[in-house]
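Presented below, as structure tokens, is a lone chain in the form predicted alone.
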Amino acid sequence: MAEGQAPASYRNENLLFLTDEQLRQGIEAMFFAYRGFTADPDRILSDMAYGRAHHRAVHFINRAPGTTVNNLLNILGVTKQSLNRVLRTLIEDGLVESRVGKADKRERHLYLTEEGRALEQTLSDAQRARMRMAFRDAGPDAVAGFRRVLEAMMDKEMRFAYTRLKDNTP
């Protein structure tokens, strides 16, 4: 297959009218791609007795230093109890620092420590390498199309959170 060219099963087809079989293939491809995308960080985290919830928390705290626990709850879509369990271990292990809000003392703002930033860098480097290789193989048109598909699949609230994060707005 030439670089940036769609697989034979998709070429010369009107992609606005996909068959159930083509959609099933896309769903399965996404499933296996996600397994590959998470495999490297999973291996790194398993040595630390951490899981994907820890990875997600570290990732988003790094992307938005000072984010509140409530904001992180909204982004991750987990229960407060679940997030508190994850944050407790990250704080106890010296990867995350929780600071009381200046304007609202009830708020807790989250920051990665130097050790937390190093872990996040290691995890993200593994994922960036995989994404870089896949994007290079797929070509620039596929990269833009992939991003459009992912954004179109997001629920309205998640697209809003994604756009804010992408644009670096609080």
Contents of the next structure:
Protein chains: 2
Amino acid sequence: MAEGQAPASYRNENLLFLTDEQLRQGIEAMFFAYRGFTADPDRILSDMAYGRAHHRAVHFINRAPGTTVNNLLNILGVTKQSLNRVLRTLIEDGLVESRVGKADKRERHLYLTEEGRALEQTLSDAQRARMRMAFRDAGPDAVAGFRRVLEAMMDKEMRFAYTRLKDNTP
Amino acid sequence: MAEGQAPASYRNENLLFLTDEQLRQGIEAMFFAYRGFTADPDRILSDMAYGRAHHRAVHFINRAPGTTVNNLLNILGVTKQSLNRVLRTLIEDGLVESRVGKADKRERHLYLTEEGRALEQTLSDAQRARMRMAFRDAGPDAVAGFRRVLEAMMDKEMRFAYTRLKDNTP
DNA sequence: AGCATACGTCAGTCTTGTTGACATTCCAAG
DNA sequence: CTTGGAATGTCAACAAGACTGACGTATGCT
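Having seen the form predicted alone, could you give me the form predicted together with another copy of the chain?
The complete assembly is shown below, putting the previous chain first.
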């Protein structure tokens, strides 16, 4: 893509010049790609009584079993009331189990049930399939660049959360 | 990043192998980065009576002045009722002008007013600033990879829309 | 003349975010 | 030991922004 054209950006004395047009294309790429990114799980969820918020909760509980509500709150970046509604339905439906903390009884530790793991699997299978295709199409060097840019785009606290998750599962 | 570790992916006879873990990290990177991506405009908009939906409309009207409602509908991927609510407030507030089509009087062509352009500028300045930082941090090769992966992640129709926008503004 | 298209609007619902108020639990200072 | 503040989680009410469905109007095309 754009192989024979002028380079989209160039270095000069270690300084990178970027036109507004290049940046705007990056912005639009992000917008359109995120739509694709969420499309497959959204389609699956729309058949059930769940939405994207449930997907996110299930994803991160699966990723860090036993996490507390507060922990999840920080990762998801929503209010506890908003998360609670989602969590309540998931618990009622038997997808998530909430255990009172041993050391601190105020805390609730969250786990996926067998059924919860099944849903997580279905959703992440779909999402991974798209990601795999995109990674294959683009090639390993592009994937490395993709990750580097995304990490640089995160808010600092989110970069911490991301790195922590990444490193806890090697 | 991950310079001294095992490669995140490798080629073998032109076939790219990707572990579920690598894909999941890509998924999480996408999630956290998108939050950062929308954070700055969202902050600005929360002070006004507008939201992310208004930002998107203003962005694409600015990008393709004179675009029709139907066109915008396809780009944004929402229903006309949903877009109409947003558009109505923008027109009432004098940020967007709607002109009856000359050739086809059924169509409405959309333009930003002076005030609309000012808002667009404010929002996109903030968003571009973050994108510029990310691009600078990551470097030009990473940026190329970033774009390649995002394009591969889009739905086909959105890739068309994206490419059309991109090529119309060289 | 008749059907299709583009747009606007009204009404109702759903998801997911918000604030505010409140209950429970923990901990530390008096 | 008690008590008050902080942390954690729950309930209730509301708003933004998406959706569907139905309908009306103006226009275009055959």
